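Form predicted alone, single chain, as structure tokens, below.
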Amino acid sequence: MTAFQALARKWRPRSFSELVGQEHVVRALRNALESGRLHHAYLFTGTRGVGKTTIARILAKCFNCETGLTAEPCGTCAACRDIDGGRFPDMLEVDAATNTKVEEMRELLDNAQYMPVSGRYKVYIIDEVHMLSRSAFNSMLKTLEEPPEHVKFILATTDPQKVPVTVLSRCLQFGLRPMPRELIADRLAHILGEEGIPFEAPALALLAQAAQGSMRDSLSLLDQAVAFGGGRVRAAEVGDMLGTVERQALLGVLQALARQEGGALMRLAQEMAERGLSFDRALQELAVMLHDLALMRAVPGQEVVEDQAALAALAPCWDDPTLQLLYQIAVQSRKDLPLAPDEGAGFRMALLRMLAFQPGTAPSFPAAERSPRADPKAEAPAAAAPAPAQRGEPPADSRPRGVPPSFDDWPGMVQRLSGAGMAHELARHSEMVRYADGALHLLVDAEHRHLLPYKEKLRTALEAMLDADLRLAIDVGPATGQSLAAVEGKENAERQRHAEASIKNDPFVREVTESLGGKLVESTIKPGNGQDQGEHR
């Protein structure tokens, strides 16, 4: 019986040509070696699973194949083969995370004199280099600068801030990238098929998106799903295995919000937890499609990965500032996860900011895809009393037929809008100049007109409240006084004048002042909020 050897191992690239990605690295090294002009030290920095060593491996049989000194070894040879086992007498493979101390490092570099047993060149490679204590990197600096002819060093880090500038100037510099995530899904098809093992392209770009850039986790993962799918590579059973949330949870996600339906969030975020789903996977997926939406609405026709008509029909719910800032308060959360009670409620959480900091109200959904919750007819109990009158709002049965409610009372219709963001503001600060066959007028003056861009938020937020259509028109002109912010500065300022007054002829007041020669500060009167307009403060 055939040991089995992990995917990882067994796959690992064994010459340039098999290597996958990293080209701008491999082109620079095979022009290098081809030309002859060769460096006694490499320095390979990049995060896990890039290559760092096994570009390092390559890089010795290069040195010592026994076809000569070459880009592409032969593989045959029994130096190829040794260093391909890791038994190669002239190839030293050090581990600096295990052996820090400057004893350790001596040691290996008294033996750097003498000449190669069998091969053409010592190589020492040296992972994790950024490891070693100061005194081992000093001890190490005169070998590394003029080292004999026949040695070569080959060291990896993935944190090169830690190596001293004393080393890095000494070594050839190459900066490993993460893998795309498209040529981590190709390469494990690749394997797949070559090992015959049956599989589903969703499921390897599950994988791909999980490994973030590492060719060895991706492996390690197929490894893992290979075992849990029972020989089979499924994207539903690689999404249990990860604890990825399927996009169309997100997108019920987006629509709620789309429909400022908190119950419905709270709904999806408690399914979520009873499956065991990632939270943290949950905000970065969404971060991503919060990215494709605003991508989508800044490059008309710009096409996304995934879902595109699903977020095609979402785009239009949010304008560009409320799309950044929910992109922002998702990224933003997963850095907030570790310190919330549990992940369950930074999640809430998460979802319920992006609620309360939407600006506006969104735009309706087609009825056949609107929920009960979201219908306002459906809220409203069948027997309810009717509403309270608005400022003065005369009977319904004495208004003219065709006047949506509200209407002749402009001010107090746009109290009922509070809570509608810079839409409520642009409503604040306008006056109706008449309504007539569904197209509502009105005027704004020019001191306010950048409040203007909200105009279509204004509209589908009267349309939302009066469960109608809507045309409305905003005109830029000198105003009469008759919008909601002046009708309450007017007001305000009546009552200043009367809290300064009531101040002012207040008997112990006016004795402090005439006796003992204080005065009032009337910039500190403000009107009291209690039902005595006698209380000041």
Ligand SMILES: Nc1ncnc2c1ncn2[C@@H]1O[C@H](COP(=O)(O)OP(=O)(O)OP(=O)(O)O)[C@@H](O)[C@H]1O
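Numbering follows the first chain given and starts at 1. Small disclaimer: the values here were computed from a predicted structure and weren't measured. Each form is matched to the other, and the largest set of C-alpha atoms that superpose within 1.5 Å is called the rigid core. Compared with the form predicted together with the ligand:
With a cut-off of 2 Å and the rigid core superposed, residue 69 has a Cα displacement that falls short of the cut-off between these two forms. Once both forms are overlaid on the rigid core, the distance between the two CA positions of residue 268 between these two forms is 2 angstroms or more. The rigid-core alignment places the CA of residue 37 less than 2 Å apart between these two forms.
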Second form
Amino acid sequence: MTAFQALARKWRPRSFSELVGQEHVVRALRNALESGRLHHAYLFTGTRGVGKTTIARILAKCFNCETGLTAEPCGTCAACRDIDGGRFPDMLEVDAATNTKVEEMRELLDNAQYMPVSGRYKVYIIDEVHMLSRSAFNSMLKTLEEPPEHVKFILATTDPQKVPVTVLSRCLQFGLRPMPRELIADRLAHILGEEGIPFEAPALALLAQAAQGSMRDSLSLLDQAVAFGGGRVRAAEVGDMLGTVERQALLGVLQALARQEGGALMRLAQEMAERGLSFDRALQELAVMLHDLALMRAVPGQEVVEDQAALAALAPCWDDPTLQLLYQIAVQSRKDLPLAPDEGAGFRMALLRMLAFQPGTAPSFPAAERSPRADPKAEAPAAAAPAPAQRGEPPADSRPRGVPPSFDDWPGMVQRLSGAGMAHELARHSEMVRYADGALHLLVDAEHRHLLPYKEKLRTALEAMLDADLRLAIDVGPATGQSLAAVEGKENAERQRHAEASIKNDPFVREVTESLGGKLVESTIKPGNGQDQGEHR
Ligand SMILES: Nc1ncnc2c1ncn2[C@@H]1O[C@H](COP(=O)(O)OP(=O)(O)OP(=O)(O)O)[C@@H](O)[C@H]1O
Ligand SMILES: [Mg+2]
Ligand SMILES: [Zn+2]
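Beyond the form predicted alone, can we have the form predicted together with the ligand?
Whole complex next, starting from this chain.
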């Protein structure tokens, strides 16, 4: 049985001609090699999985191939084979991420003065060089300044900004580029062809997009796709494979957002980056989920396509205007993505914006196992919700059975009416006219007459809450401002003014707003409760 070998390792290019993309680097290196003008230190920079280590090893062969210094190492001589096999005595590969200590660096460099054992040059490949400690850098610097003739340094890093300029200035620097999607897809097609694995071309396009410019990530995803598809690569299955991972990650993102856990949010974004998920797709999917959430709140009982239960549990966490805003941020950030320093940064900023712009959010998130309510809105910790002290009260009045209920504080009673969905909306817009002999008379203004079909539902909800039989009549007529909605409207208008003023003056919000293109949607500013009033989160 042959051991499983990851495609990324198996298909590491062994010559410049096998390498995909990075022509600008290859051309410069070829020229230098062919003209014999060699530098003693090279630095390759670029994001993960774009060929830094690969090029470093090819270059080591160019230096040491037994056919002579060449841009086309033979690949068959002992030196080429030993370098490919990682056992060439004159090639030292150091992973600076794990060998950051100055002693190790010094020991390594002390060896540099001795002549190579079997090759032409001693080649030091120092990967992730930005991870070296300052003192390790310093001890390297001496050798970099006056390197022995027989020594070549090849440094690689994903983060050149962290490499001291003194080191940078002594290296010939090459910036590797992220892999274009088409090149990745072509490479995957080539590899699958060689491996005899059947595939659908659109599946490779999906993988290439998800890989975010990293050839290694595309190959890891391809490994998964082959396993997932049982030896073939189909578009639908790849879509599923990428999609399910992403949906789960995004549900986590929404939950962290609801709990206002910035740390968890950033961790999730990091995990998504490590799994090579596409941030463009993630923002798109996030917008879909926010849309579904808004829909569930607007139309209680609305079925959505995916993750019904998980989304239903989340629906109470935001009020409608906040959801609108979060949706806008997702859509807008997607447009901004090409302008972001990199997609990961663009995605993180989007999440931080969402975190900053949750003015109407309650600090608590319902336990994940809680069964979804029939109507999420009834539990919505919106700004208009009752004060915290009232929120935890049991819905039933503590009135002994048989004693007729009192409707004197009708707005207060409506506040306590929960789990009634649109019936609750009807109650919110209704005024109490009179109550006599078990019959409650309400008045709703013409603007809200569309809520009348929920009358029977409201009656049942009131009966349940009061634990008493009730008849209910609702007239349509001119309102006098006594409904809960009207009372809250008046209070909110005042608090809204206050909230808008303070949110606009908040320096952090101002900065974020400017990066959003100067658009703060004022109707989405929601004053918080009590002492939180006017705070933006
Ligand atoms: N330009 C490329 N052409 C073909 N394959 C590539 C290329 N770049 C990367 N790969 C594939 O990805 C794998 C990893 O590449 P490599 O180790 O060179 O990446 P790297 O840039 O050093 O990444 P890291 O920063 O993660 O170390 C290779 O084994 C190879 O299969
Ligand atoms: Mg590498
Ligand atoms: Zn050779």
